[in-house]
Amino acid sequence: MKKTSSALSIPQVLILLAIYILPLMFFGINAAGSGELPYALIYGLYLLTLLFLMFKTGKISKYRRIFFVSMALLFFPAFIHDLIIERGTMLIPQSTVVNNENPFCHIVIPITMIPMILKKMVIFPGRLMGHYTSIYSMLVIWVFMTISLGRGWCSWVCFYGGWDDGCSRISQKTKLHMDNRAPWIRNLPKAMLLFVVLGSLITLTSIYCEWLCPFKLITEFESPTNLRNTVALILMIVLFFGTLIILPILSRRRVNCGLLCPFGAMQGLIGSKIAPFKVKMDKSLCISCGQCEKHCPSFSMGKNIRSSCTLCGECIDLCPTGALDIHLRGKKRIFPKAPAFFKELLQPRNLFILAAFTGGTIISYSFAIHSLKLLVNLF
């Protein structure tokens, strides 16, 4: 049995962008700061240019991990810079503690979120509001994120996913195998979500921030000045390496993201159960080839999808038979009775792929321009 052909027609592509450049056009191009003009429109027609791809050919996977891969690349340019502006160095000093101005990101939602329900505090030594990465301002952001996309968000939107996304495709052989139907690789994430919550509440800091989370290396830290503060950069610099590139490079599989995130746990716990869309088999298409479980690169294909899927589009792509695809929830069709060029258009597929791309296109539009032109000057 063939696979269907997912591609849609030059008009119908146009379609999409033409919807597409409204939120391209207001948060980005317009949003371009002193001198960064040509760089956003760069940014812009590079972004058009993936998306149109996407629609034009039906794949997927193949033109958001390009994506992806370059907004984190050049998320850590720009944030880089502007923590040498504002502090000179990219060590935390004691007065950004003292002050609250570190900067909140989305990894941290899930630490901070239960004490400041029980215990009416907040453990981060960020700023509610009044800074470039407020607290305020990211709960807002992911609060309309995980509404729209749900765990969507760790293949399309977060800045960070993109170093182990790109990294798992590196070789083209699997060294490492990991079982995605093995007992620890399904709880793993769970129990690090509860380990570092738990451990949060208790000592009521951000322990993921403080010694586990490998971003940290390069984007800020503090001074290696004594033992406790040695030991974790060590821990972060193994963390980097092993979780973020040697270990998705060996075994296919985006492994810091899918066994070790506590926001991306949360968002399958929380966000796939909210969210509109979600992959579906279509059991009598499906030829139990194994394709989608042994190409999985967030372990969530077993025998049947978890919660954990971040709609990436691998199995997708590489399903022969079309047995997998995005569905909305609780809807087989849409516009049922719609001419076939439109019921083709208003696929949940097409809508998912657009809302994602304008998440992903909002969230790094201002960084990806100031790195760009950080870089046109460097060279």
Second form
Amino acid sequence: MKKTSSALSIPQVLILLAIYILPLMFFGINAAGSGELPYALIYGLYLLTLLFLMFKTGKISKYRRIFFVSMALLFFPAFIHDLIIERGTMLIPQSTVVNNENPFCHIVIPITMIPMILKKMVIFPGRLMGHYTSIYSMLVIWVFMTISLGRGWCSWVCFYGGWDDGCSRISQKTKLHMDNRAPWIRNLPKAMLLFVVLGSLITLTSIYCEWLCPFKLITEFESPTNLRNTVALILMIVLFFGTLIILPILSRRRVNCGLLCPFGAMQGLIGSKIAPFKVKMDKSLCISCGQCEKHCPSFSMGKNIRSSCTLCGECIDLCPTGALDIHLRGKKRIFPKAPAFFKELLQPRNLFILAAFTGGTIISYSFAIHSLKLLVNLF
Amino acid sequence: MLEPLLLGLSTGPSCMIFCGPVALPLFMSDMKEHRGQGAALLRFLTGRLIGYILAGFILGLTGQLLLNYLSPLVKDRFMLISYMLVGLMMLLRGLAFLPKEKGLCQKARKVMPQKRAELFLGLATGLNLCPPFLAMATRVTQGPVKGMFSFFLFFIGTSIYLVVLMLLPFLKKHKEALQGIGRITMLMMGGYFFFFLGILQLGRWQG
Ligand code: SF4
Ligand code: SF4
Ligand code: SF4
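I have the form predicted on its own already, so could you send the form predicted in complex with the partner chain?
Up next: the whole complex, starting with the chain shown before.
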């Protein structure tokens, strides 16, 4: 059976864009600092174009990836610039650790939870509130995004994920085969989560941040003044190039996000249970061509779709029969009796794209326009 | 007289911060049925009890003398060695689960069978100088017999929390996955104890 096109008509696309424009304008104008309005407009237009193309062509993954990679690339210039303005260096000075002023990132959330419950302490030297990278603001964003998007966070909202997602599509051929169904591949993400949670209990510090985070290279890290910090620096460089660039290029998989990130593993366990949107397979349409399993970047497609699915849309676009689609609470159509125009317009996949793209927009706007301004000033 | 028991009960959750990371992967990696899990936990607790009784005996014998001698540096060194031993045992146990027939994995299976690992890792957690252990140690002053008895009561108080591990067999529906996760975690945790908490900290040896 041939797949029916998911492309929308121009009036349908315009209705969806009109809904998107409200948060876009609100956050765009709010995020723009002095002299940043032109950049806010450029970024807004860029986002509108991507969303337009996504709805108009019915192809999710390609335009999503362009958005996701640009988000990752636009995150670190602004972040590093802010750090240098605030403390003069990318290195972590002792004073920010002592004064609990390190920026808190969402990846540490699963690691801080158990000590919070058992010892009533936060084992990360970050600000509790009053800053956009504070612990409470990150927790609020996380709860909100998890309830609405689940693990969709990891293909639409996270400002780190674009690195291995982008690199996983650089090569056309798989040079390193990583078997989705191998038990160690299935178990590694959860083992990693368990390991960093338990290991962090022993020292009451986040061992992920100390030793295993590849993103420190593009955010902040300790000065290699002693053996411990030198080993940490070497590990960080190896992990950055190995798991975010080289292995994803060779294997065409998101090696860091699919196997090693503890937040991703937790989102798979919790987020996929509570979020309303899920990718489902209509087995009656499946011809077992194996395209979905071969191309899923997140190791999420085996015999069935796993809870680690990031709703990236890759398999949906590639499936030749339309057996795969995004469902809302188990339903492929939420208004089956509505006129065709609205039935198509309000199908779960479009609602999900709208919600997820808006989530990514809210998270990225501020740093994206800040980075754009910096880059333009640089040249 | 019941003070050590109450101390154990009140500091038990903190004990889990050290014992949990060792015990959970150890038991998950094997995922036994109820009876087997009971026996395994008993072996682990026996090891832990031996550690506590030994500590009670020595501390009772030497009184506060030993504690006074235990300067932060000596405590640090003791912990370093204990972390490396725990790490080595966990690494060996993790390697033993790998499917390779020959070489290191085969040797690891011989040196560190599961039952031995349960007993020895229990012993290592019993001799760990964690804050609850030290809080208990400062209270032992009246001879070896009383010392051992106090530590026995402390053991009872803290061990109650480990009984949650008896819930593992109820998850038998996920046995294969939990086993796999436990085995990988075992290797990672072993490496972490041995290398990151052990070898890399040797620079502190000189004080
Ligand atoms: S797996 Fe981790 S790094 Fe990757 S997208 Fe998700 S949260 Fe971000
Ligand atoms: S892509 Fe996957 S779901 Fe679609 S027909 Fe092929 S095997 Fe079936
Ligand atoms: S199962 Fe499909 S939607 Fe989910 S991560 Fe894999 S390719 Fe993306």
